[in-house]
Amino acid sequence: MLDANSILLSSLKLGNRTAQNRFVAQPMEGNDAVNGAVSERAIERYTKLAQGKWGVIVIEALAVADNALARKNQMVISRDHLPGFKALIASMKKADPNVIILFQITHSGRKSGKDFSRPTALYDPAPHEHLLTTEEIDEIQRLFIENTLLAEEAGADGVDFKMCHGYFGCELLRSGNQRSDKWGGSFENRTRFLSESVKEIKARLVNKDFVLGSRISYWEGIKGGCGTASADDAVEYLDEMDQVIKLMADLGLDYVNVSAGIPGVTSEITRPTMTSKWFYLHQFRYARRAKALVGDSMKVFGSAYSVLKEDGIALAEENLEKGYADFIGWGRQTLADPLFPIRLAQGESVDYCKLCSGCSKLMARQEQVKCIIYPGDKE
């Protein structure tokens, strides 16, 4: 049981909104929309989640076009699709009209299922991949200013930028991108996707207590990947993602949601393991520099807890006492128990993630995503 006075169950401001508590569900993928529209499944396990009274809850990665899907069952954030997206939220927000609901809004780029989608890549395309003109990655930004006010129009209170794990945010700000067009090579042509965005949505917002974050890899464990100092090293060099951060909190980002790894290239970054353990505490090392960087003027969400399983409260407590992160964050523990904050403020027994990582191989074939060892309707 937490202690009624945990630093976990205290409030704090997320923008100009406040967050009931310091926990995070991190978005989990569910692979079950129909078309690309809300399932009433997506609906249902959502509700639940939002019964676990979270602070903040980041609803899974939304493909900006149906060309773009990591999962053939993946939803899309569309007009067509707003009316499903208002009953999520409308739903959620019976369950617990104080959680803090997010939208992430992604392009899949180069982790498109090349048999069912599109796969592309900014730079340097395999085979099976096309390379993006300097037009379509217009589109894309246009595609993700317009998805991100239809996710005001829907009724969540902000959006998530998924500029990590390998997708195409990610690949953007890679020291590998040495595009010869305004969006590669320099610095400020890798980081202007999110710059002028960022900018366009802020003008155009009607709500001005919206929500704007994003989730980045700090690095990414490969050549030229984010954190590296050139297209040809490997090597953890991190001055340029600090770089991304400071501009972050320049543009008025409300939250960077820090994570590291490419699931499926450099998982255990990603997701540690019972055999990786130890590289939780690199997340952690992530999440305290991008802190002392930011200070106050952005919140930091920290992540990698769930391989810490009960363990992980104690350091996520000392973690915020301490002042290296501002929000926790837990992944693959939503899915083995969506009321894990509720359970722990009134004492009762938690369904602790196994780390068997059941869900995600349900998600690499293409499955609809659950945890395997829990049932889901566990009240």
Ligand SMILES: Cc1cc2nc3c(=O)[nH]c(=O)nc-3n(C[C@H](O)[C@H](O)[C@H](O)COP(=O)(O)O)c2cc1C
The other form holds:
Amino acid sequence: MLDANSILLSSLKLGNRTAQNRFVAQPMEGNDAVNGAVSERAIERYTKLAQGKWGVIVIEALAVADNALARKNQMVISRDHLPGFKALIASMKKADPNVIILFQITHSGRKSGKDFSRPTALYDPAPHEHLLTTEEIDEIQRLFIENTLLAEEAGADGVDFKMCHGYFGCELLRSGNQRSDKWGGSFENRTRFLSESVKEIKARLVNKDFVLGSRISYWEGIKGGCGTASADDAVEYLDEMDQVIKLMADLGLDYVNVSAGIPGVTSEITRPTMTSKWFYLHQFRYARRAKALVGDSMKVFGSAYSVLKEDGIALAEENLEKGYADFIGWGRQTLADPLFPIRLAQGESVDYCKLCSGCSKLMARQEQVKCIIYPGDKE
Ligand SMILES: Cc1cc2nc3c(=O)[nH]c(=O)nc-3n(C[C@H](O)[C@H](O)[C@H](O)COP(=O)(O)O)c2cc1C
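Please supply the coordinates for the form predicted in complex with the named molecule, as a counterpart to the form predicted alone shown previously.
After this comes the whole thing, all chains and molecules, with the earlier chain placed first.
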């Protein structure tokens, strides 16, 4: 049971909002949309999560267009699907009026499925990838902006720009993005999408308390990836990603959700398993580094705690106490036990993630994602 004075249970400002505690349900794709629209299953999944009393729930990667899907049954954010998103939020807020709900929005870029979508590249396209033109990127930017405003209209409390894990947003930032147009080459060009979009969104949002943040991979572990010095280097060199984070703070983002790696490529960096457990220490280091850079100007979410099972609680508290992160995110643990925070607070037994990778395998096979050990019917 968590001590009633545990820092994990303490409230904290996120932008102009107040999160009821420091538990973040990280975005976890369910692959259960119906032609891109929110399904009953998704509403059930997220309502259950809301019953768990998480401080913040980040709704999984929502594609900005139906040709930008990494998952065959990925949700697509569009005006046509607005009623479904409104129903999702209404159901979650009924379960917990205090939860902060963020929509993660994304374009899947190179990770778009070739059998049901259109893989795109910003540079060095593989034979099956379409090299995006300047105008096509302009259009993707328009979709990010319009869909953020749609998220506001749907009643979400904020939006998370997905700039991590090898997707389009992440590819933009890479040192390897040496496009010769305004979207590549210099640091300014590689961060243009972010800075222009945030400025326009801020000017157009009606709700000035709408939370804005982004998820990054501090180091991807590939040549020319985020967290490297140049297109020819895979070695960790974080100075430029430091500048990205400072830019986010300068733009007035409310938080950065620090992650690392590319699922399916450098998967262990993103989601350590029992055989790669110690990668969690890198993720702790990255969150601490981000926090040291931004101080109080922006909140920092830490990632990759599921591998620690019950030991993660004390380490999460320690990281919060030491000021190495402001919020602690759990990914796979949300599938194993959506009621995790409330169970801990009430001293009930928790189903800890077994690190079997069953959920990841379902996702890779384009099946509906769930915990295969605890399939979610626990009351
Ligand atoms: C099945 C599955 C789906 C995921 N979906 C997303 C997603 O939509 N967006 C995202 O940023 N990360 C996604 N992730 C990564 C998780 O949010 C998280 O960063 C990762 O699992 C490591 O955290 P953990 O050790 O607590 O599980 C997913 C991971 C898994 C296993």
